[in-house]
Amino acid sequence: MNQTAHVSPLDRSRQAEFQQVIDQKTKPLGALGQLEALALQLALIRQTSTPTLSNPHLLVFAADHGLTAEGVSAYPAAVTYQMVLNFLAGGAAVNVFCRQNGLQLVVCDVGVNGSFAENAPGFVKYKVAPGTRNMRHEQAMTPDECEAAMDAGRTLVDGVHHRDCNVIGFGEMGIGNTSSAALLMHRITKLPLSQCVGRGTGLDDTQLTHKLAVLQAVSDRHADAQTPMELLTALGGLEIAAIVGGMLQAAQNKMVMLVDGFIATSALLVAQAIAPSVRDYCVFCHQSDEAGHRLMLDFLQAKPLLKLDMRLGEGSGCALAYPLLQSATAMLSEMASFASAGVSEKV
């Protein structure tokens, strides 16, 4: 698998004429706001000035971890199996927000310790083992793990616009999940592990120190990880590998991409060190309330489109931000422009 797979920057030199598109707009200039920043990069994405969202999916991606034998989490490894199960029975906050907006959920075991019913709607199983090893005494997993999981979000991804999907957004579960994303952040920004890392699922004070001390193990027993693919084998999980993945092959497809909080913009981090074009075809969500998430954000430069307090996980921003990006296309197809409208512009 070609892991450097080339990922095309998005082609500007169209811009101009889309930014007079929505400056031409009935409004004074720049009225809009951030509205108008997402709706010159979808027009950019897409290479027209009137885009269109087509066939909308949230791709969530579930695994185990082995490092929440080591008590970093709030929460068993049990919860990893029974929240899939949620998911499938479209109990979770994910399924209610999509049905809600109009995304095709899709759940994808790609490292979950138990079993499903395959025949489940919406679900589809690339498993590469029953979750990771456990990283303070071993890598996560091992190179081919990697790929293999890496192939299965770039499958997933490539099958979805086979069906004329051009947006797509990741999510995630995985108990212990937050570690192998404050890990990646650490190592990646060279920003203070303690500034990486936070309470999850709710850890208490007590707890948290103990994670602190527990991901510092793991750091330096990793040192000697240093490219985007070492890191994510030794410190990653399955779900973020596969994300990983999926985010290359959507930006490979020019697609718009959704992302969501802390442990999607983790596998976000990995991919743009492999291939820094893909940050263009990247809609940021909103900004997770788990520490760490808005230093992500500002390493990457990115502008959130809400900040609820989440830290939730599941994809759940992205299926809440999404009707943002259909006002942003409405704007450019449906609203009129000046000349059309017979207003007067500014003197």
Second form
2 protein chains.
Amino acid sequence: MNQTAHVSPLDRSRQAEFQQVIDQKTKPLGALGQLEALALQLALIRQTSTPTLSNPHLLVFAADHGLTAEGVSAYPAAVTYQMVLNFLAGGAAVNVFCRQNGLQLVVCDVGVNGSFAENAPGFVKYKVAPGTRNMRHEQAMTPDECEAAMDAGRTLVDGVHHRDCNVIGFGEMGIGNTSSAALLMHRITKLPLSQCVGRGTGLDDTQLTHKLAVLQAVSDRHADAQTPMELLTALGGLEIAAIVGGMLQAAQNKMVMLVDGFIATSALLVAQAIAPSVRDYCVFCHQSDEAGHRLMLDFLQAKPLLKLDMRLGEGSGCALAYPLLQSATAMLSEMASFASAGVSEKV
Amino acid sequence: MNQTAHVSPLDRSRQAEFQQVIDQKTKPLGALGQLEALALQLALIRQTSTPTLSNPHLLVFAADHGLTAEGVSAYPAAVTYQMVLNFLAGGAAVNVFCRQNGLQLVVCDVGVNGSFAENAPGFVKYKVAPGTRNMRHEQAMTPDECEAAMDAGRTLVDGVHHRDCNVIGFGEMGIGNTSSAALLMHRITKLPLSQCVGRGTGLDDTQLTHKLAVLQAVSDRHADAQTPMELLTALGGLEIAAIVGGMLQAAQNKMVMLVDGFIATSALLVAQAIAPSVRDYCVFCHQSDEAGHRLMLDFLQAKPLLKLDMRLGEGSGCALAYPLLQSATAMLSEMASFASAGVSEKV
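Alternative state: the form predicted in complex with another copy of the chain, after the form predicted alone:
Entire complex below, previous chain first.
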């Protein structure tokens, strides 16, 4: 396991050239707004003024959480298993949006408390454990479990990269995982825990107060965890660790990375703490309605493409935003320039 | 010409039924946010819980503006003609985004100062005049010209509707048309003119001050115009009048209507003043970076799907947002319910 990922910052030596290409397209300067910034980023990642997106994948990692024993979620823990079955049957939101927009969906059981038929299409079993331990009383994972989960993410990302995939999104399913995400956020951003904890899939006021108290106790219990790896081991989830590993590998491979959702973004906070340049490869897809997500994005100085008040996870925002990445590359490849179209420039 | 459009409000008798279908999908209640509101609206417009979008079209109306003689635009008036040629060659942003997302683009010359080959594919000539008159000195259009331009919009919309199109967006090209849009906005919303006037395609501070002074003079010159038709005739553009007519017809046909951009939204302000229920059929696609557009959307109590800081017009935001409409219908048609997937509901 190589925790010190070799992630290079973006090579910006051709940035002025790429910006010039964008500025010469037949539109007022800057008139395509955020799409132009996205186009520049894609050009920089792929090192060409006509980048293409190939074989897009969405990896959804699923795992259970021992902390659910403390009553921190509105849904029973069994829903993790049930929703994975729903993914495999093609009926979840992320299935629908991936089919619509042409992303290959791969579901990976990295720690679900339940067994699946192993030969389902689009399913990968990489089960490290049947869920995390109850982090109110012990570390969520042993260091070996955490490394194994990260390896699952790395391996999957490398596998699709070898099949010519250069753009990848990350999703998750895990009842209880907003608790891990909030704790990682609290410890990495140093924001007060109360600003990091939200209603997850639908807690009421009393349940939210309870969740906050439980998470404060968990954070206190693991006050000695300091490094990104220590925090991930103590407070993470197996699916979060897998995403951290996957993100580090994707950035190392210079792939375009789709980031969406409170939980996947908490994984990015960890990945960035390990290798700051990971951030350069991220396209932020959707700002969640989960209260803490906006603060996470502020911390990352990220402006998401969509803000549709969703709070679903699964990587759904990645799949929904993907056509905007295609628009950015189509703009670069297909739009005429002032010169080629014979259009007058600004007077 | 029938200015009193027969636009029916949405039939909401099945709203509870449609909402129930959305609520039973395998996701926390409301977790798809704005996409759920969109799905409900599409179900209500089409009166089915599994609406489909068929043969989507984007109509781009182009026309010139006599007021450009007063120096209100950053680009020379000839750019209207040049950009239509660019549309016909397939090189403008809206061409690229329509091709990407499967919308049929139709470009209509309703008042461009210049001639085009009439047999270009996707081009319709319905030229009422080679541009509006200079509204600093006279009405932009005669009542007959305004009605003819509206008829162009109605006719085109009806034509595609008869070819099984049930979803339609409106775009425009017309150097100087942010001036008409700002004036229509000022007179219909009653907001101060200074809040309605923006930089268009890129004015600097001095030019902006000049534009504001010119538009104030124009507004004073036509202080007697009061009804929506009088305002459109005095202050509009031929392309804006065409969009007004097209929007009224689309709503009358119970089509889903894509609204984007400062100029097209000014046409909606007029259409809504004529037939308030037009608003029910509108999906707001993008909030422009043009200062007044947010205020227009506030006036319409509209929340757009995208906010990408674009300020291009052409209907580009309609084409970019269209995949989100497809996501909303796919969600309704393809997502499993809790019952069908065997997933437990909230405890």
